[in-house]
Amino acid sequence: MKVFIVGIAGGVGSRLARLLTAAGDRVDGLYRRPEQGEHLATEGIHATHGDLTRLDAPALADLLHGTDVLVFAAGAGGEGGTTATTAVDGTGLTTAIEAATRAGIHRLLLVSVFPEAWRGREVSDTFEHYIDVKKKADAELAATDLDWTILRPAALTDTPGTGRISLAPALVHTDITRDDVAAVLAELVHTPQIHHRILELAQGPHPIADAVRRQTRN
């Protein structure tokens, strides 16, 4: 299986690339800075240099040739303010959706965010804009004819993964390690029967494979 990861150099995308490569999948993805590509190469991960905000849909579609699953794990991460968030998390997804359609790719997995993330805390206008853009991106993807899955992780941490999660259409917002988000995505990539689903993800009691398998029965 070939998986193309938009945001392959990011905290979740790079972890996912390592897991899929280790599982024997063919992996490609989009990175923006040359040093990111060099780092990925040292880990044996193939990736393609390109700026999502500068590619149009036909150009991105050309890079997706032979892809079975497209994973959109890109995010501005607060850098560049509202302009960058709109360009990457919003317009970037629009470009990816059109590119997938042009390239004949049916499956698209989107890494999104809890809509109520950090409610109860004082947050900036930039953060509110981020949440708004993410919500609109979810709605845009859900309106397509693609076999989409939207994964909404809770607050991300860099602590080692536990391998145990909660995965459901609605959860209380807590936190989740990037290791575990990547592992859940890897399971979802290999579970095509889960589609047209929005799933929220947080730390919990269930082994990852079991938690994903349970969603095939819903």
Ligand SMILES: NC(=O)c1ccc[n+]([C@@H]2O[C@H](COP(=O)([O-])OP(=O)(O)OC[C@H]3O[C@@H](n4cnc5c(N)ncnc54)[C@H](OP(=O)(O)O)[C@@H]3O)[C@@H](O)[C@H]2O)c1
Contents of the next structure:
Amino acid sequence: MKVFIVGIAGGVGSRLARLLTAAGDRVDGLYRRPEQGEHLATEGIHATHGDLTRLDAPALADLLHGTDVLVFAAGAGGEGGTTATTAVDGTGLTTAIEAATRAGIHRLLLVSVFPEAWRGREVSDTFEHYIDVKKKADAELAATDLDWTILRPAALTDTPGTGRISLAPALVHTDITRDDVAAVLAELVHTPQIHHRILELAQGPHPIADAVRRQTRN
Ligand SMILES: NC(=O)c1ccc[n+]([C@@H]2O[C@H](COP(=O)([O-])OP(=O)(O)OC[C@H]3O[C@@H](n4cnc5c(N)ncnc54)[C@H](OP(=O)(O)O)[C@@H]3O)[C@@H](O)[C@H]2O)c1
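If the one shown is the form predicted on its own, what is the structure of the form predicted in complex with the ligand?
Full assembly next; the chain just shown is listed first.
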């Protein structure tokens, strides 16, 4: 299977690339800073240099030849303020959807966020904007004819993965390791019968393969 990861050098994207490469999948993806490509190459991961905000859909589609699954794991991450969030998390997804459609790719997995993340806390206008853009991106993808899956992880941590999670259409917002998010995405990539689903992901008691398999029955 060939998987293209937009945001392949990111915390989640790079972990997913390693897992898929180890599983024997062909991996490519978009990274923004030149040194990231060198780093990925030392791990045997091929990736493509490019800035999502500067690529139009035809240009991105040209990079997607032979792709079976497109994973969108990019995000501005607060860097560059609301303008960057709109450009990467919002317009960037629009470009990815159009590119997937042009390239004849049916499956798109989107890494999103709990819309109610950090309710009850004082959050900045920038954070509210981020949540708004992410929710609109979910809605845009859900309205397409693609075989989409939207994964909404809880707050991301860099502690080692546990391999145990909760995965369901609705969960209480807690946290989840980036290792476990990547492992869930890898499992979803290999579970094509799951599509047209919004799944929330948080720490929990269930082994990842079991939790994903359970979603094939719903
Ligand atoms: N942080 C949280 O608690 C949390 C919770 C739930 C969901 N999420 C979502 O989870 C996703 C992945 O998170 P993460 O921790 O892996 O984020 P990350 O480490 O910041 O990775 C995102 C990647 O996107 C890349 N990117 C940004 N702008 C780009 C552009 N214009 N062109 C190409 N690539 C670009 C970044 O490149 P650079 O390396 O050059 O910056 C980075 O490598 C994000 O969409 C985030 O919104 C985050």
